[in-house]
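Shown next as structure tokens: one chain only, the form predicted on its own.
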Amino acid sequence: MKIGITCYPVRGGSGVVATELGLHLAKRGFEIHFISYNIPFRLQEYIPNLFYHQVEVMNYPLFKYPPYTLTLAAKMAEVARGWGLDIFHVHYAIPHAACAYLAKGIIGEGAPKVITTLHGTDITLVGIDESFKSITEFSINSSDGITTVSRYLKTQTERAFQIAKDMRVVYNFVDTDKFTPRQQACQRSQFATTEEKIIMHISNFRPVKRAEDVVKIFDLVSREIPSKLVLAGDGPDAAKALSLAERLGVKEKVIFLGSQNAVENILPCADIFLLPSQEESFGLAALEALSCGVPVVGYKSGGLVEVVEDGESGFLVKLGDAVAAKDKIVETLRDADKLHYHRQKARERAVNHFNAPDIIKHYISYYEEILNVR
């Protein structure tokens, strides 16, 4: 098969995804175009059958802001033309879902078919935005397949939008031998003294990862366990989080990496990864975290409870509850058999339920069914 791959290139669940979905394809043999307008982070090597197309964006006067969306349509017209596409697979529904609509109408008979992956905040966010509802259910129909990353955001979907086609559910996935617990790379003594755990977050640091809980969770766990709080990631309330460490006087135990490319480098440094968002879709980088073997301490909302066993591989608290998610981290952290426990179950939930090879099989067997669909 020759897929065309849309998606934002920039850190983000949804890219991060395609990404790694184009590289195991790529790597199976399958021909992969990528098209966007920038390479995605996560490409960082050549791959034989992995190819990247740039969308020049017109800069005119007369447009306020470029025409980004249209650009984006006739740059994926040209390549399904010029490479014989079958399928377009777009990732995040605005805009990406309506340009395949429009390059699908540029090329006419022998277009190929389009497949939409629903992420999250395409829908929960900038979807249910009435300035572009009717535009994001009209894409999604026009979709000739359409997956969600959880069974959450597939109701979550169903509840916002009137869609008239079945939504596969294919979950995210990881690389469990990238990810892993035995990742040399990561030195524990370059963030903490031997007597202290290190409790991580890795995020966007956009409003819905609630930066600012972290560091209340963490400033409670310090008082009772010599601890560091290692945050990587970048975005709008990361200077909050970090304001908020130096009033509540823990800024000393913060350790602020900025972006990082190579997240599975400081992974394992972690003994317990805290993500208390107010909803996750999904949850990749939990995901990515359990994978290292490191369990997760977050909130009990949207589609996380799909990837933390509660009481296995983590636990989830109410949605807000600083004190409960304190406690399990503390009870967890001071008994070092309970935490090697859930060390262990943290790893056995990725490699048995999400594992990239298992789920890669779902997105080759959906491709092969909406190929056949006449």
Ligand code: GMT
The other form holds:
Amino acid sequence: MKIGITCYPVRGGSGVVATELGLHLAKRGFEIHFISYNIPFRLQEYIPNLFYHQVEVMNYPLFKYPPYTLTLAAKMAEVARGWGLDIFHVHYAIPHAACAYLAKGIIGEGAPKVITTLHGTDITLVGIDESFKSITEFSINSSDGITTVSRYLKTQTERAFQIAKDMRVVYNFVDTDKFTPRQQACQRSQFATTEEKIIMHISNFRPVKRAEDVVKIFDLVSREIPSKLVLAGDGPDAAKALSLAERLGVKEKVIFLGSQNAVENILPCADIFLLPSQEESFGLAALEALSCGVPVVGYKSGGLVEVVEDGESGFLVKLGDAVAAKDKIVETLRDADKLHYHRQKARERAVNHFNAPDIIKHYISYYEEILNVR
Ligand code: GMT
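The form predicted together with this ligand is what I want next, because the block you gave corresponds to the form predicted on its own; please supply it.
Below is the whole assembly, all chains and molecules, this chain first.
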């Protein structure tokens, strides 16, 4: 099977999922063509069967906004014709589902089937904005197959749009051989002393992540348990979070790493992963933490409840309840047996429910179903 994958190549869950999917499929003998404006950031190894097609956007003085969407659609059509693609698998509806629709129209008969995977903010934040709503709904409905990364996201999509087709839930996945609890991957001593615990948060620091809550919760924890807060990633609210740490007098205990590519080398150092988002359609960073045997603490909100089982692989408290989150963390960190138990449950959760080969099988059978080859 020959599959064209289009995603945002920058850091972010949807790009990670699309890239890992492409890598796994290529290793299984599928022919994979990434089509985007840059090489996806996690696409760092050479693999036979895997190709990358760069989309170049011509600029012109009339263009206030260079029309990337049109160039992408034209490139998708060119690659599909040149390589005989069977499927366009686009990640993140806006604008990729619309580009796939256009590319299909350019090709006409024999065009690849289109599968759109919805990731979250393409529905819950951007897609429902009036400026995008009609085209998002139209492009999703024009896809031959639609998947969502959680049941929650499927429900949200059904609520926000009139979707005429069945949407398949295919959960996100993690490479459990790469994201492991092996502490050799990470030197704890670079972050904390032997007496200190490590709380970690990784995100794009957008408002939906509630980065200030991370600092608030950490401040409460650090009053009861000697600890450090490690922050990785960057984004609009990073400065706000750091200035709150300063105001609360915990800045010295906060280690801000900025954007990092190989988070699998940092995560195993953590004792607790904090993800107190307003809403996650899934929460891929939380899954990567679980796979490293790190219990997750967050809010009972969105799709995170499908990833973390409250009281086992972590704890989910009422949205915005920093004290409840602190209580769960302190309780866990104070008791070595309890921490060990939740660490094991975290790893088990990732291995038993979200292991890459198991989830990728669902994508493959969905491709076959859409192509009618089964
Ligand atoms: O979280 C973001 O702002 C980035 C966004 C993306 O497209 O990369 O993340 C979304 O997709 C991820 C992969 O499926 C999910 O794990 C995230 O939960 C989802 N983000 C939100 O729903 C806020």
